[in-house]
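Given as structure tokens, the chain that follows is alone and in the form predicted alone.
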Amino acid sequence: MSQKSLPPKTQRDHLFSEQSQQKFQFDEAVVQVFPDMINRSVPGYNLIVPMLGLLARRFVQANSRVYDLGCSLGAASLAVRDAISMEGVEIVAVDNSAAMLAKFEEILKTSQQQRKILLKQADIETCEIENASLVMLNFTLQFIAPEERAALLRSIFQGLKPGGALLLSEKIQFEDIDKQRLITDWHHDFKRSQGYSDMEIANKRAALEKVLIPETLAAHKQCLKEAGFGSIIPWFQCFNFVSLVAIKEP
């Protein structure tokens, strides 16, 4: 992602420095620290985002739509917008958080890029996907109830044009208990290296319980296959964070 697309400087994330029993939600407080939070919480995030733009060049078709579902502050939308040159492409950024979209709109006002991004406040589970050549779920599916994920993936598949793709990034879990324990320890070590305290790590983990529900990589692949996707290619993994390309065959 080019420097001109980077969000303005945001606050340091200290939201979980004190004990709280509240569930995690994408409210105004999270919006203010979100870029710092996600970069310090998701190993490889600052590599994944620009690579979404690079991958988009292979799949985005002229006169089609790109959907960024659960767009938050629009990092994925901006990366794709700055990377593609096809004519007639409309980027639709969807999120159910009014606070996130308001901040994203502020970011867009500072950009000189002529290609517009349409912001839409909606539940991604009911958002109609039409004429799409690319759909992105960038650490979004994990916040959807597991029993509802298959229907969302089927809807995305049906709305994709032949040759189009879904770019999916997710936090995953491992079937083997020992491997899961080890990978969790490594992730927490990563967070400590980013300046988070043990209290902040524990408090955030408690806040995300039953809000962010990860599945195994095998479960994700199976669900994508059942939705209709042909080729499913993992292209990035760091600890328990994985990025996949799922292609709708021509």
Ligand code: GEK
The other form holds:
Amino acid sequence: MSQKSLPPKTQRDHLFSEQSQQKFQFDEAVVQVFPDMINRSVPGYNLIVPMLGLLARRFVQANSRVYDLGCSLGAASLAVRDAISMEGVEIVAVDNSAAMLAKFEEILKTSQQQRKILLKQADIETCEIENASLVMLNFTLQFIAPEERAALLRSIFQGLKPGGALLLSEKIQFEDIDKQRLITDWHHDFKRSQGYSDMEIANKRAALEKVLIPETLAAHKQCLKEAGFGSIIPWFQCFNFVSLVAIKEP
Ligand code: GEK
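Now that the form predicted alone has been shown, please provide the structure of the form predicted together with the named molecule.
So here's everything in the complex, that chain up top.
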């Protein structure tokens, strides 16, 4: 049976305690604090990741591929790898940040698991998806230019085998301005409860402006439908963070 991977050792995130004009980048400094940053910024992240493993058991097919697009330090890949037992499954973890992949490689060296994870430094927009039974975009699509998203979802749909699925998690936007304001306040309450100061929250928000672009849940559903997905099932939401399963009908 599989051996569970230990979470990577992580430093506490204080990156945004001082103001900077720089846009957010997935560089070495972010890599050093990444697990702490994402856990304290995305409500539900530490629940979503193990659930990806659970869902993978339902969709991954023998002799197929699993793609983790925008893998960062590989949390989703590791959750799936540790959850599945099908034969001949290749996990391909893709990210365009060299710093992220270098750290992920280090993490993999500490694990004894037989099933290998293939790391690929590439832009997920040009990455070929082939023979896939599962594709994961766990908080990655939000970093792709909105006008490019439909093409990416179409290419994922094309590369999936019938019966396969896309697991999509995103920060979302609300159409209604009042609801958007409320939900943003609640998200910031969550961040405060995790020890972030108002200054850190404001600075990170400014750094992510035009880098992380959320869309509405309705827009995501429409785009998935237009890409060809038959069933689109939201299975998790906490404030403005949502996870969906989109199934390519068998
Ligand atoms: C997790 N999925 O822990 N091509 C490749 N990678 C990209 C691109 C691109 N065009 N744009 C962004 N990335 C992970 C968390 S983090 C989410 C995903 C967050 C990569 C980027 O380098 C980063 O590693 C990842 O997508 C987004 O389950 O930080 O909010």
